[in-house]
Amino acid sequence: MGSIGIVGGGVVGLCAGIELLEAGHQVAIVDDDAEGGAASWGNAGHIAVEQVEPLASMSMVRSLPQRLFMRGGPLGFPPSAIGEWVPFGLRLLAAARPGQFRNGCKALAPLLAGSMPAWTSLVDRIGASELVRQDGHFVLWHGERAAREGRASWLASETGTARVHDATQAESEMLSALCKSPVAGAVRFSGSGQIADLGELRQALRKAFLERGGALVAQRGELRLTGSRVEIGGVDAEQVLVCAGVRSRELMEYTGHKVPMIAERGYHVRADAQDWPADLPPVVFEERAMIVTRYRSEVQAASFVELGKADAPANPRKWERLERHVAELGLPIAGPFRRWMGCRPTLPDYLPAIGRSTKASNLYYAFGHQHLGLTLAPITARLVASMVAGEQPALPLAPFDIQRFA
C-alpha cells in the first residue's frame, strides 16, 4: 500500500483518512484549522437522509422571492459578492430543469441510503457509538396554512430511507410547550438522526485517526504540479486527496479543473442547554427556516443561506435575527449567545464532487457536499478508499465527476 496525503481535516477528510488507514495505507492529513472552526464542526448536527431532492429545483427557484432576507427569509445575496452569485445562479437554473433535477435525485438517493449504515459502522469501529443518535427529527409550523401546505409538501416529497408521519398528540403538546403559542401542525421523521456532539465527534475522529497510525500536519495545504502529478508542499505522499471544503476550488483550479463552487455561508448561535430537553431530536421551525439542535451541554439555533465570498466578514444582522426568532417563539434558550458563521462548499447542481482527476494522475477529490457534508462523510470515505484501491466503487460515481462542469 502507498502513502496518501489528504488536504483538509474536516469531517470528510478525517473519515477518509480512517478508511484509508484501515485499508493499509500510510496517511497524512494536512490542515490548519487548529480551533475546529470549519463548517464540519458548526453545522446543525443533522444526519439528513431525507434530503434526496437536490436544492437545485424549480420549486426552490419559484420560492426565491419569498425567501429573500430583506423579506424576512433565510436567503441572502450580498451585493459585494454579485460576481460570485450571478454566474453560480445561472448554472443553478440550468441544473434545476426537470430532467437534471431527476438525475440529481437518482444520484443522491443511493448515497443517502448508505449514509446512516456507514455512520453506525464507523462510530462502532472507533468506539464512539454513543455519538450517533437515530431518533429522527421534527418539523413544525405555527400557522394553519403553513402547516397544511408544509405537511402536504413533505408527504409528497421523495425522502429516501426516511419516513414522515404526523406527530402524535403527545409529541405536539410537548413541542407546543417549548413555545409561547401552540403549534398548528408537526410531523416527525424516522430514519434520520443526529450527532450527539460535534466537538466530541471531532475529538473521536482525530483520536481514531492517530491511533491507526495517521499523521496530522498542522499547516495550510498547498499543491505543486510537477508534470502529470501533484505534490503537497512539505509532505511526502504518492497519492493526493483534496477534500478541503471551500478551499477545494482554488486547489483544483490550480490543476486545471473548472470548479464553479460558491461559499454558502450559514450562521448559528449557541447557548448553555438550560431547559431544552436533553432527549429531544432536532426541531425544524420551517416558517423561520431555523433548526434547533440539542448537544451535550449546549443548544444551537442555525439558519441562513448566504451566497458570497468565503473570506468576507460575517453579517451580524443574521445572528440578530436568529436571536430574535428564539425570543419571538418563546423558546427556553437564553443568552449569552456564542455566535458562529461557516461556509458550506456548494456546487450549482447541489451534488458533491467525488472522483479521480483527469489533470493529474495521482489526484483524487471529495468536496462540495453543501448541506450534506456531515451526512455523507463516511459513505464518501468508503467510495474514496475503493477508488484509491483501484476497485469498482459500490455506487456509480459518474454523476459526481467534476468534469461535468468542464
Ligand SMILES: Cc1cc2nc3c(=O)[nH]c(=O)nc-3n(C[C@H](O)[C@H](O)[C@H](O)COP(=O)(O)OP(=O)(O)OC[C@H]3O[C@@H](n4cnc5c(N)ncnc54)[C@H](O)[C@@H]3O)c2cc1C
Contents of the next structure:
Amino acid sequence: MGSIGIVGGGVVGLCAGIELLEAGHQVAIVDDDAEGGAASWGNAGHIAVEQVEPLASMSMVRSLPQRLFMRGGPLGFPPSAIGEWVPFGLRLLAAARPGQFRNGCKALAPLLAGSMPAWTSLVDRIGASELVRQDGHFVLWHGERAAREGRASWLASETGTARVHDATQAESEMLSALCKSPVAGAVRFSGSGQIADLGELRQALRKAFLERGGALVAQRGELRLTGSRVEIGGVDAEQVLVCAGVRSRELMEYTGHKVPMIAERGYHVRADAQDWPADLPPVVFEERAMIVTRYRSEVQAASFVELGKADAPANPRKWERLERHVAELGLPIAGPFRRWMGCRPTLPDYLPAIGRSTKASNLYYAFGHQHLGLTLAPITARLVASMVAGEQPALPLAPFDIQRFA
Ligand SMILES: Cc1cc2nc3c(=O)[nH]c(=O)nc-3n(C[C@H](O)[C@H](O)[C@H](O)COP(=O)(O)OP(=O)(O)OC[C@H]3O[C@@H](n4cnc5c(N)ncnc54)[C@H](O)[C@@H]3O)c2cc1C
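Counterpart to the form predicted on its own, namely the form predicted in complex with this ligand:
Now the complete complex, all chains and molecules, led by this one.
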C-alpha cells in the first residue's frame, strides 16, 4: 500500500482519507480551512437521497424566470460574474437536453441509492452513529394552489430510495403551530435524513482520521507537475487526490484538465435553538426555497443559489431576506443571527467528477458534488478507495470522468 496526499479536508476529503487509511494506505490531508468555514460545515445538513434527478433539466430551465432573486426567488446572477455564468449556463442548457438528462439520472440514481448505507456504515465504524438521523424531512406550503401543485409534483416525482406521503393530521398541526398561519399542505419523506450537527461531524471525522494514523497538514496545497507525475509541495506522497471543493478547478486546470465548474453560492443564518423542536427533521418551506435544520444547539435557515465567483464578497441582501422569511413566517427563531456564505462546487451537468487523471499518472480527483456533497461524501470515498486499489468500483465511473468536458 502506498502513500497518498489529499488536497482538501472538507467532508469529501476527510471521508476519502478515512476510507484510504482503512484500506492500508498512508494518508496526509493538506487543508487550509482552519476555522471550518467551508461548504461542508455550513450546509443544510440534509442527506438528500431523494434528489435523483440532476438539476440540469428542462423543467429547471423553464422555471428559471420565476426563480430569480429579484422576483422573490433563490436564484442570483451577479453582473460582476457574467464571465462565469454565461459559459456555465450554455453548458447547462446542453446538459439539460432530454437524452443528456436521462443519462444523468442513470448515473446519479445508484450513487444516491448507496449514500445512506455508506453514511451509516461510516459513522458506525468511527463510533459516531448518533450523528446520522434517518428520520426523513418535511416539505410544506402555505398557499392553497402552491400546496396542490407542489404535493402533486412530489408525489409524481422519482425519489430514489426515499418515499413521500402526505403529512398526518398531527404532523400538519405541529408544523402549523410553528408558523403564525396554518400550513395549507405538507408532505413527509422517509428514507432521507440529516447530520445531527455539522460541527460535531467535522470533529468526529478529523478525530477518526488522526486515530487511524492520518496526518493533517494545515497549509495551502500547491501542485507541481514534473513529467507525467504530480506532487503536492512539501508533502511526500506517491499518489495525489484532489478533493478541494470549488477550488479543485484551479488545481485540476494546472494539470491540463478542462473544468467548467462554478461557485454556486448559498447562504445561511443560524441562531440558538431555543424553541425549535430538538427532534424535528429538516423542514423545507418550498414557496420561499428555504430549508430550516435543527442542529444540536442551533437552528439554521438556508437558501439561495448565486452563480458567481468563490472569493467575491457576500451579498448582505441574501441574509436580510432569510431573516425576513423567518420573521414573516413567525418561526420561533430569534436573533442575534450568525451569518454565513459558502460555495457549492458545481459542474454544468450537476454530476460530480470522480476519477483518475489522464494528464498525470498518479493523480485522482473527487469534487464537483454541487448540492449533494454532504450526501455523497462517504459513497464517493468508497469509489475512490476502489479506484486507488485498482479494483472494479461498485458503480460505473465513466459518467463522472472529468474528460467529459475536454
Ligand atoms: C447553503 C448550502 C446548503 C447545502 N446543503 C446541502 C445539503 O443539505 N446536503 C448536501 O448533501 N449538500 C449540501 N450542500 C452542498 C455541500 O455542502 C457541498 O457539496 C460539499 O460541502 C462539498 O464538499 P467538498 O469537501 O467537496 O468541498 P468543501 O466543503 O468546499 O471543502 C474543500 C476544502 O478544501 C480546502 N482547500 C481548497 N483548496 C485548497 C488548497 N489548494 N490547499 C489546501 N486546502 C484547500 C478548503 O479550504 C476546504 O476546507 C449545500 C451547500 C450550501 C452552500
